[in-house]
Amino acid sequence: MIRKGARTALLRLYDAGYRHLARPLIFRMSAQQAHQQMHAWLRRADGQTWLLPLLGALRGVIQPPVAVNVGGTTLESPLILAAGLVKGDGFASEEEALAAVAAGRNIIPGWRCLPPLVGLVEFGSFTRWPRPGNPGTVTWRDVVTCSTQNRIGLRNPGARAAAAFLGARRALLPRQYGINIAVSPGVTDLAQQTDEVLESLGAFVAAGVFPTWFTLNLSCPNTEDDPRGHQTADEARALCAAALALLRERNASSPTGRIPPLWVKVGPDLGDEQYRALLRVFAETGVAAVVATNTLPLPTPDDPAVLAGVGGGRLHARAVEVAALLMAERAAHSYPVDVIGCGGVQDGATLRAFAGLGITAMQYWTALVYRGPLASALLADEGER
């Protein structure tokens, strides 16, 4: 392990190189082209077994582990790559997705190569049924504000295929990781929603996939039919209570003998009273943490009539505002629910904006775009200054 001063110097050298050399080349491509190229690289890197220990060794040098107790577990790092990147290919049907798994195809690019490089990763979001995603241009970047925007549409192989894929590779999964399960867009019947969430969770448990935590994603603003209604207190209570009951029932099959804690991810566009009601529900049902927040639905650059989720700089202030409200409510009622910060964490200042509220763990995503593959190490180093 190298000294902190030397580590900081190395990271500053990398940061300058990425900003002035790599990023300008990448940004010659559109956001969509760069996103597609990144997934192609991840798919190739997953198959390069010689590369994986090198990535792990690099991370060991530039980002030593820092344990933090949060969300019902002890994490090896306070920084988590948010769901949305390592979520897999889209498919038109479950049969097609399962056939791809049976054929040995890598349907979740990045599952193997990203954790050694960046540390904690939340896989997903996975819906009960596969989704091919939205057609056309679905990703954008706003360089001035260091923001991203997407309406990818929850493209993923579906929970059953994802569980089968990861279950067949249990021995190769990272030591710690999360699984994000999204409420299915377009389904308004609560009973059906509950059944689909339980089927999704059950698929992972049946496949022997027990992550460090599960996240239930109640807000998906990158779809055309964001299920915002599931962020009401009554619907959140039903979904969370059912999910936790299933996990408690299946805890005997867990290799650790304990169930993974349940976190819940909420959107940034709710009213103050709605957040207060949700936090009370989470405390009463046994949810261990709330992730605040998902992306912010705003008009796309191409069509003001179409909304897409904004992350990064344009989300940051609102995400911190929501996190502050939740932390204040948590303190006022002594709720045993931790708050995970998420929204525009891209440097030391934005990280400390959450940390200053008493938040000890944060998720990031857009930082990978603007600061490159070592963004997590940069954030950890800058957060200490």
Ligand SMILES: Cc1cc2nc3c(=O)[nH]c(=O)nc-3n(C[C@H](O)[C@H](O)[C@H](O)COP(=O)(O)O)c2cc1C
Contents of the next structure:
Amino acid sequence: MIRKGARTALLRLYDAGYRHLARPLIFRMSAQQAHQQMHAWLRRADGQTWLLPLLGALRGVIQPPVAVNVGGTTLESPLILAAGLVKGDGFASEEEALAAVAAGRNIIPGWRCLPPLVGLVEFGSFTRWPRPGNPGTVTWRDVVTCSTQNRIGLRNPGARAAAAFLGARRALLPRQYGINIAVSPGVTDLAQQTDEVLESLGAFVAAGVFPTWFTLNLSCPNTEDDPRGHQTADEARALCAAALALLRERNASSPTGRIPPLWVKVGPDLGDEQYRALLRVFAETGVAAVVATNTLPLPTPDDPAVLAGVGGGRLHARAVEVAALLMAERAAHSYPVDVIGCGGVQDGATLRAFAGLGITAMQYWTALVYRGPLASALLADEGER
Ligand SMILES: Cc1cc2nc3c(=O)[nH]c(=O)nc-3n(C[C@H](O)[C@H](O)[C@H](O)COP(=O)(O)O)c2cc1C
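Write the structure block of the form predicted together with this ligand for the protein whose form predicted on its own appears above.
Expanding to the full complex; the earlier chain stays at the top.
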């Protein structure tokens, strides 16, 4: 362990190096190329077993653990890499995805090397069935506002293959992590949605994969067929109640005898009354935390008729506004539902915008693009100042 002053000095050096050397090089690639390159790097790094203890040792030096009680559990850090990076390859069918797992292929790049480096990671979103994702250009960056935009379209190997993959490696999984399960875009029948969520959760539990928390993603704005997600109070009630019932029923198979708490992730584009109704549902069903928010659907730079989810600077103010509304509502009704801030947390000031509302844990994604692989350590350090 090194002193705080030395840690800050080291991080400032890294920050200058990333800003002035690494980032300009990475930004010579398009956002799409950089995204693909990052996955290639992650895949390669996962296989370098000599590297993993070094990454862990580095984080031990630059980001000491800080325990925080939030969302029905005690996290070893208040900062979580949000869903969407460690979610795996896309597949056309479950058969193909399971065959890749059986063949020993790494279908979830980053699963092994990112947790030692960045700390807490939310894996997923995983849908019940694999999704190949959208074709063409699906990621952009807006450097002036430090924003990202994507319409990746929930590309993932599907819950069953992801569970089989992680289950076969559960001895190597990090001490703490989350798993994000998304309702399948385009499925409008509530009974089918519920079945799919239960089958997804059940696949992880059956594979012996008990994360520190599960997140149910009700807001998937980046798919053509489902721009509004599943965020009505009635749908949320049915899905959350069924998910929690399944987790309670299966608690005997948990190694700790405790079931992972359920968090729910919402979008930034709902009306105030809708957020109030949802928070009431979360409190009534036993959801432990709400992640606010997912990305904001806005026209893409290439085609104003096509929407894609914006994260980072252009999302931040709205995400804070939603988080403030939820925190006020939580206080007014004494709801036992924590709010996890998410949206444009990229430095000390943006972190404090959420912290100032009384929020103790935050998720980030775009910060990785603009602040680099040690973003989490930078945020922790700058948040203390
Ligand atoms: C490329 C990309 C893919 C994403 N995929 C998912 C996803 O699969 N599930 C999800 O819940 N959120 C996903 N997100 C949203 C992030 O988890 C996060 O909520 C959002 O980017 C806002 O945080 P930020 O402003 O720090 O980026 C994705 C974000 C990006 C940039």
